[in-house]
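Next up: just one chain, as structure tokens, the form predicted on its own.
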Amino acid sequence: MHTVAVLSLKGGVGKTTVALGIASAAMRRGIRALVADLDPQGNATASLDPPFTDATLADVLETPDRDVLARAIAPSVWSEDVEVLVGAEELEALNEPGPDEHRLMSLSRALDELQDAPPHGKPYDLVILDCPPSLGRLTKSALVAADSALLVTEPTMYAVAGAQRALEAIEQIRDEHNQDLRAAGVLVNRLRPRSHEHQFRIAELRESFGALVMPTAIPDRLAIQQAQGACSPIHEWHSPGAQEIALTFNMVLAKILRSNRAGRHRIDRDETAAETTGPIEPIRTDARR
């Protein structure tokens, strides 16, 4: 089981879009996935549209045992292979920093329960942690529990500063709590390839972070909002724009899964056929949806 935290320290950059895109790519490959919605806004939960549960992730963080997990996990409308650890507004009360550092371990203990005895029988290959857009207790808990962390940003003037702060947070958590944590990369979202400003900001990111910046980006396409509004995985939304985005998420997932590190959370499957990525290129048609 590999656990990836999807984070950004700036709101509105499409972090949940990326988490859902990775889940969609996993479903396409037959990889059993769990999306844990740590964002109090609950957008990932809304898009995956699980049935009502009598417990949520807030309850799991307070009592990280198998019985509570079983009541907080539900199937998504996408597929039986994509399940949801349901988010709730109550998570906001758990996001404030406090003196109880042991609380940072609650999510990690819950994932250990999933690893040892999945509540619904079939084990998960991939756990995707959709973090809130801040460096509070919830994001730190995700980094303590994760094997890898994917940073999501936009090609704007604030991108470099936000990515730098997020990488510093990863390094701090690795030094203090989770020595196996690694940065999976920096993923640029909502790219308009013909925008000189966007290309300039990507070059700025590459100058600062080098190979950590993924060589593929998520283009700005209406298909993403359409698919999410219909509670549909992007891989099953039939438009040229959706197909383009789906291919990009396949590449992102392949990069995440290429970790062969030993550890508590990793995928025990052969990834030798993982896709490769290419440079960010201008897209020929801006009218794609």
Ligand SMILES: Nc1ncnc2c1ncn2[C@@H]1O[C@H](COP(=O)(O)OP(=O)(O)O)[C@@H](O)[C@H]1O
Contents of the next structure:
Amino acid sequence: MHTVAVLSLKGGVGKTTVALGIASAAMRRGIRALVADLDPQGNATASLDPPFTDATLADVLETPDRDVLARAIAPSVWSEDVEVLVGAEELEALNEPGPDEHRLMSLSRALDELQDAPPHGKPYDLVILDCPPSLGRLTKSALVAADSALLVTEPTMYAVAGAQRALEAIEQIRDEHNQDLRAAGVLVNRLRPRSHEHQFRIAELRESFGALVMPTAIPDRLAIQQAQGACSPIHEWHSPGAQEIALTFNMVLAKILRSNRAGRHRIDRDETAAETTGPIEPIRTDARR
Ligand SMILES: Nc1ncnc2c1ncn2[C@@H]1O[C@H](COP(=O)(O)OP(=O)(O)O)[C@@H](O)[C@H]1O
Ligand SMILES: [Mg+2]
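Taking the form predicted on its own as the starting point, write out the structure of the form predicted together with the named molecule.
Expanding to the full complex; the earlier chain stays at the top.
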């Protein structure tokens, strides 16, 4: 079981979109996945539309045992092999900073339970943690529980500074709580390929973070919103724009699973540059809406 945390410093940059895109790619590859919705807004839960559960992730974090987990997990409308650990507004109260260290470990403990004895029988290959939009306690507990962390950013003016801060947070959690944590990469979302400003920001990100920046960005496409609105995995949304994005998520999933094996995408920049798997491909500029 590999656990990836999808995070960013800000809201609205596409964490949930990316978490769902990875789940969709996993489904297409026959990889059994669980999406844990750590955001009190519950957008991932809304898009995956599981049947009502009488417990949520908030209960799991209070009591990380198998019974509560089993009550808080349900299959998505997508497939029986994509399940949801459902989010809830009550998570907001658990996001505040506090001295209570053991709270940081409760998600990690819950995931250990999942690995040892998956509540609905079949084990998960992949757990995707959809984080809330801050580096608060919930995101930290995701980093404590994760094997890898995927940073999502838009190609805007503050992207480098934001990614830097998030990578520092990853490094801190790695030093203090989770020495196996890897940065799977920085994924740029909502790229407008014809925008010079966006191309400039991507170049800036590459200059700062080298091979950590994913070779392909997710373009800004209406198909993403349409598929989410229809509670459909992007891989099953039949428009040329959706298919192109689906292929990008296949690549993102492959990279996440690779970071598990080799552990070579470390967050130390020099090391990353030295350990890159190949040349960084230019962003495609021929994409059409
Ligand atoms: N690449 C994209 N193209 C078009 N719309 C997008 C894209 N990425 C995200 N969106 C839309 O932007 C909004 C915010 O995205 P979301 O994934 O919910 O962000 P976050 O989880 O970081 O808050 C959603 O309505 C989503 O459908
Ligand atoms: Mg979200």
